[in-house]
Structures are given as structure tokens and as C-alpha cells.
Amino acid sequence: MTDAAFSAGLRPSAVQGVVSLDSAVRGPGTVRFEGVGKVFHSSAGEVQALKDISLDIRAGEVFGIIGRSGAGKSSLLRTINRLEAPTTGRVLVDGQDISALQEDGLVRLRRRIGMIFQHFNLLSAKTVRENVALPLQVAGVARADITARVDEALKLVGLEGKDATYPSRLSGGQKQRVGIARALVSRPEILLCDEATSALDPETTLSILELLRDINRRLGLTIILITHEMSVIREICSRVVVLETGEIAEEGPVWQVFGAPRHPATQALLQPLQRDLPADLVAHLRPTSQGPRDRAVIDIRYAGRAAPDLSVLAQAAGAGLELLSAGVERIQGHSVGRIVLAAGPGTDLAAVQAAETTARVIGYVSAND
């Protein structure tokens, strides 16, 4: 079956001969949170896990939810398939308030929402094929249709020929591919990823993220993932929300959040990815000028636009500019980066800042440094 046919399988009557798991017409895969709050009760008292979360996730996008440990990421994700029920507010999937669903409706909802996990959750006594087939068996799908659907899913994740293998013989990346195939075999319209790459090494993480990106592109699934790693968000997501102590700290396109983080929580999460000033420069940097020959150190950051033209800045400066440090990357077609310059004696700093509005003096170094 082609990718188009597999994707069309998201609509019950689109592929002849395939048993439908849901007789209702499928929606496009949108999710809306309206004032969602979640309180957990324990012997130690109440814990406010989520506070007034209002958020729209668009059909077919890859959306990231990030935050430090305890920020509320998992609690928010689990409200989408109602593994957690909000204490306040509501969650709408394709415009439907899922809190109103009775048992049968909830079963149908969960068949429309696939989920993959950090630790794979495979049954060790079952083969790859048996693990992937399990959701269809529980749903009562005919054996012949199960065989065809499992074959399609295994091909999609690149595990042809591994169907008779047991999980103990698989690598971590292969186990996660089995988990992805199992989530896709029911032909969901939404795929939830709960720290899906946290247990993997960096190389395997990249391969799994590339697979998820490919699945999103070929099948048009809405993918919602939670992580504590900004590198994962940068690699695959189009938009991101940052949670901090159960509240939205900031949200927006990934390039924008990376390029100009506003909230301290976002800045802290981005710190491991940011290029700091060279250590030798930091060692010599002083907050004020101590002589006429001192050089001002100018920090320029940019996001969503081309890097500043250094020749224009040098002309505005009226004196020499030395490039001390620079870094640039492309995120979603936008340039995000930082340039650090040393301005020689006699530099017109006001003219430099007029030519480049993000330029700021962060300190001074002596002419000999």
C-alpha cells in the first residue's frame, strides 16, 4: 500500500477491504486547551500541576511541549487522550469536548490518538509483529487485515524482516521504532510522544527524529511531543510552548523562541545550546573602560533575519572592528545567531548601535588583550 493510501486510511472508508476502527468521520487532528488546570491530591496535600493552560495545536503540525522536571509536561500531554482528566477547563479534540465522552466514545478517541513512550513498553514475550499487532487484536480487527496493517507499519518505520524478532534482540532505536509502528498501526490522526528519545544515544535520537519528521510529512499526522531537551525541539518542531511550574512561560515558532527567549525558564533550557563567550575573553572583560586605548566589546544577536553586514557596521564605526566570536544556524528557514566584535579606539558606538539596533556593549578589554 502506498503512503497516500496509508494516510487515507485515517478516514474509515478511504481504503477498501480495511476494517474501520471507528465509524465516525475523522477530524483533521486539532487540539485545543481552554483554561486547563490540574490538581493532584495526596496525603501531603494538593499539588497544582497545571494552571489555566489555553493553547491551540494545529492539524498536521509537529508541536513541542518543553519544561524542566515537574513543569507539568506529562500532565498536559495525558489530558489529550484523557489518561488524566482536567480539574478545571476543557480539552477539545477536533472541536469535541472529550470530557463529555462516555466509555465507548473514549475508546474511539484513544484509537484515534497513538502514543509512544520513553521506555518503549514492549512485551518481552511477544515478537515484533505480535507487539505491533496488539492494538488491532484488542480492537477485534480481522486476522487478514491485521497482517496487512502490521506489514504496512513495519515497512513505514524501516523494520521489514524484523517481525519475528523478540525485543531483547533489538537495539534501543529499533525498540522505539517498534513502539512507533504499534502507535501507527491503528492509523491515528494524532501521535503523542512522551520523552520518546530520552533513553537513546544522540545518533539514535537523530534517526528517530528524522523518522518522526518523515511520518509527519508523508501521513500528515499531528505530532505532539514533550521533552526537556531543546535540541529535540529545534530538530523537529514547528512551534513550541515552554511550561514552568504548570503555567505557560512562553510559546511561539521555534525559531523565534530560540532566537529571542523572553522567560528565564526558556533561557535556562537554551543555555546548553548557546555559544558562550570564549573563556579567555571573559577572563579579560571589564565592566568599564580604564583607558583611551581600551576596546569596547559589542554583542549582536539576531533572529529571523540575515546576519548584520559587517562592512556597514565598520563604516558606521569610523574605526576598525575585530570579529571575536560568531555563530549562526538556520531554524525553519530563519537565521538565528550571535556576533561579538571588538571596537577599536575612536569607534562611534552610537553610530554602530544606530546601524544595528540589537548591538550592545557588554564590557571592555585592553588594547593588548
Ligand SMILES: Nc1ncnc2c1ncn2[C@@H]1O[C@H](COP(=O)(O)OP(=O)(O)OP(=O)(O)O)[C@@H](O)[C@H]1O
Contents of the next structure:
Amino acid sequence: MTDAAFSAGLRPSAVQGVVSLDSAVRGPGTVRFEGVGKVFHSSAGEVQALKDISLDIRAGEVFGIIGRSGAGKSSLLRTINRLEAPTTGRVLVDGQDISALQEDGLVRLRRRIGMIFQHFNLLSAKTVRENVALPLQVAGVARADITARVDEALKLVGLEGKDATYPSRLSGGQKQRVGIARALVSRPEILLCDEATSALDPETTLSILELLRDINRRLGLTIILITHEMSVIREICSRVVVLETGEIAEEGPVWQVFGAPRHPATQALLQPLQRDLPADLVAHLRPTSQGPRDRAVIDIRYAGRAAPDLSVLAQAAGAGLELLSAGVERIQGHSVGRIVLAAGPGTDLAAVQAAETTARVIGYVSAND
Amino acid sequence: MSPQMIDRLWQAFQDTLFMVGVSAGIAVLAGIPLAVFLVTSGHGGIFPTPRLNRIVGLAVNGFRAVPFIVLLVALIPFTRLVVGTTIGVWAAIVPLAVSATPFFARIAEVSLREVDPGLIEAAQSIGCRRWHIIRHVLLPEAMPGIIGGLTITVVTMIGASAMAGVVGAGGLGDVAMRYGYQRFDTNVMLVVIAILIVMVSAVQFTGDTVVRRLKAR
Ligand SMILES: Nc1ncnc2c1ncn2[C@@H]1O[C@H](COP(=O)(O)OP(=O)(O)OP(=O)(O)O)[C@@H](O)[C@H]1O
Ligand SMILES: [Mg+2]
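Please give the other form, namely the form predicted together with the named molecule, since only the form predicted on its own has been shown so far.
Once more the chain from above appears, this time first in line as the rest of the complex follows.
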């Protein structure tokens, strides 16, 4: 089978020879949260896991959810297939309010939404083929169709020939591929990933991301993923939401949020990514000026626009500006950069700030550092 | 040993095998659904009926608290109702099954509870209905533990069946009591013990082998 025909076979909207049970209800794969709140009652008391979350996820995009541990990422993701029911607000999948669904409707909804997990959650008593076949088997798909579609899904994730193996014999990366095949075999329109690469080594993570990106492009399904690895977001997401104690801290295109993080939570999360401030500089940095000969350290970040003209800045400063470090990267076709300058005594800091509004004094170093 | 005694022992062996076999079969047929009920009907289970869950749990504990020899006698009216007689092999099968079912159910329950909740969630996420979860997730994933529990149950039942002589059911234990204990025929006693050891070992070995096979995949 050619790649094109093959991917068409798995495309949610494609009605080929094999007729999917509920192809009639499949939509484009949008999710809308309207004032979603979630309170957990536990022995330790009430926990407000989500507070008034309103958010739109578009069809066919790769959407990231980040935030510190306990911020409510999993709770939010799990409201989409109602593994968790919101306490307040509504979740709409393709415009349909899912809160009213009874078991039948819920089962049909879940067949349109695939999900993969950090610990894969494969059935140890079933072979790879049986694991991947289960969603179709419980949906009552004919045996011959199941075989064909499981073959397709296994081929898509690159696991042909492993179908008679039990999951315990597979590597982590292979297990996640089985998880992905199982999630895709019902031809969903949305794929939910809860830390799907957290248990994998960096190389395997890359290959799984590559696969997810490929699936997103070829099948056009919406991918919503949670991760603690900011590089994953930068690698494959188009938009991202940052959660902090159950609320939206900020939200937007990845290049914007990552290029110029506004919320402290985002800045804290992105800290490990910001290698462009040299460690020795950080070690010498003091919050206040200790003497007239101390130099101010100016931090400039920019995203989605051209780098500030250094000659203009130098002119505005009047006195010597020294470039301490600079880095530019491209996220989704947008330049995201950071420039760190040291300004000697007598520099007109106000003029620098006037010339470049994002310039910020982040501390001082003594003249001989 | 006289040929009559050998015949008697052979008959007793068959009786024990039959009593234990049939009541183990009943314990499996009744105990597994009972265990599944206990696991799924609790708070936060997939079929939550907490009140009924508590009542059934108490009933199970009640049966487990009664010593078998007491159950054997106490159940005589019930036994008559079910099998129409209060003596013989069938009269022993009823109390044996009644005693083994809650015992086995509790052991199976532990194995079912140990199934990773993540697997149940994964099953829900792919559109499994609740009975699919029982059939495709809970039972297969807990199977090694259930088989292990069945092994323990059967071994315990072989021991308990020795008391079946009380209702005239015969069996190996009965022979040992009558000839070995009451008539001081040490040889008979030793032969019975040897047969019991072989039976118990065979059950244990079979159970362990099945569990090992299941776990090896
Ligand atoms: N079933 C539950 N019962 C009680 N409290 C819960 C439950 N699930 C989550 N919580 C609480 O809700 C809050 C949000 O949890 P959630 O799992 O959504 O966080 P998260 O952002 O996914 O964290 P992590 O990055 O550690 O996975 C936490 O305070 C957590 O303790
Ligand atoms: Mg989580």
C-alpha cells in the first residue's frame, strides 16, 4: 500500500471500503472549555484542581498544556473524554456538550478520542495485536476488518512483525508505539497525550515526537499533549496553555509564550531552556549596584520580530556597551532571541530603554568581573 | 494390607476427588462473580452500589468466620433442601462449596483489586463498556493471582473434606479416622497421609505451573 493510500485509510473522515461504525458523527476535532472548574473531595479536604478554564482548541492543531506538578494539567485533559467530569462549566467536543452523555454516548465519544499515557497502560495478558484490536473488538467491528485495520495501525507506528509479542517483551518506545496504534485504530479525530514521552529516553522521545508530528500532518487529527519537557512543546506544538494552580497563567502561540514569557510560572518552567545567560555571569550578578564603577546588566528578549539594532542601542547608551551573550532560535518560523549587554558607568539607561522597550536591568556586576 | 482395604482406599480416593472437584467447580463459578462484584460495586468502582457492597461483604465475612465443622452441621437443613439428602458425597459437597466460595472470592478479590487503575482508564478511553472492562481487563490481568488463589482454595478443601465423614460422605479423611485412628491401623493412616500429600502436591504443582506460564508472557 502506498503511503498516501495508507494514510487516507486512517483519516478520520475517509469512508473507504472499510466502513467505520460511527463515521457519521466524526467531526473536525475541536475542543472548547467554557468556565470549566473541578473540585476533588479527598480525605485531606477539598482540592480545587481547575478554576474557570475557558479555552478553544482548534481542529488539526498540536496543542500543549504545561504547568508545574499539581497545576491541573491531567485533570483538564481528562475532562475531554470525561475520564473526569467537570464540577462546573462545560466541555464541548465539536460543538457537542459532553456533560449530558449517558454510557452509550460516552462510549461513542471516546471512540472519537484516542488517548496515550505516560506508563503506556497496555494489557499484559494480550498480545500487541490483541491490544490494538481491542477498541474495534468492543465496538463490534467485523473480524476481517479488524485484522486489516490493526495491520494498518501497526504499520503506521512501525511495529509490523511484532503483533504476536506480549507487551512485557517490548522496549518503552515500542510500548508507546503500541499505545499510539491502539489510540489510532478507531480513527479518532483527537489524540490526548498525558506525558506520553516522560518515561522514555531522549532519543526515543524524539522518535515518538516525530511519529506524533507525522500523524498530525498525515491524518489531520488534533493532538493535545501534556509534558514537562519544554523542548517537546517547542518541537511540535503550535499553541500552548500554561496552567498554574488550576488557572490559566498564559496562553498563545508557542513562539510568543516561549519567546516572551509574561507570567512568573512560565518563566520558571522555561528556566532550564534558557542556557544563554552564562553561569559565571549569573554567579557574579548582584541585585543592586555596589559602587560607581559597577556595570548594569541589560537583558533584552524579543520574539517574532527582527533583532533590535545594536548600533542604535549603542548610540542611545552614549558610553560603552559590551555584548555579554546573545542567542537566537527559530520556533515555528519566528525568531526568538535574547541579548545580554553590560553597560559601563555613565551609560544612559533610560535612553537604552526608550530605544528598546523590552530592555530590562537584571542586576549589576563589578567592573573587574 | 487386605484387598478389601485397598478397594476401600481406592473408593475413598475417588470420593475425595469427586467432592473436592465438584465443590471447587462451584466455588469458581460462584466465587469469581462474587469477587468481581465486591471489587466493582465499591465506592468509586465501575458499578458503584456501596450499600449492597457492604451487605455482601458482611455476609462473606460471616460465612468465613464459621468453622467448617460447624458449617457442615449447621447447613444440614439447607443441604436437604438443595440435594434432597443429608448423607453421602452430595451432602458434603454443599457445605464444602458454601465454605470454599467466600474463601476463594476474598482471595480473587485481592488479585482483582491489584489490577492497575491505569489499565481500567485506558480501557475506558478506548470505548470499553463496563462489562468489557471486566472481561478484557480485570479478569485476564488478575488471572495469575486468581489461579494462585484457586490452588490455595483447593488445597484447603482437600483438608476440609476429611471432616465430610460426619455426614457419611466417606473420602480419605473418613478412612483415616475410622481405621487409622479408631482401630489403630497405622499402615492405613500412613497410606492415607501419603495419598493426601501426593494430591496436595499435584494441585500445588499444577497451579504453580499455570501461574508461571501466565506470568511468562
Ligand atoms: N482523584 C483525585 N482525588 C483528589 N485529588 C486529586 C485527584 N486527582 C487530582 N487531584 C488533585 O488535583 C490537583 C491537580 O492534579 P493533576 O493531576 O491535574 O495535576 P497535574 O498538573 O497533572 O500534575 P502532574 O504534573 O504531577 O501530573 C492536584 O492538587 C491533585 O492532588
Ligand atoms: Mg498529570
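Predicted, not measured: the structure shown is a model, and the values here were computed from it. Residue numbers count along the first chain shown, from 1. For clarity, a rigid core is taken as the largest C-alpha set superposing within 1.5 Å between two forms.
Core-superposed comparison between the two forms: the Cα of residue 59 travels less than 2 Å.
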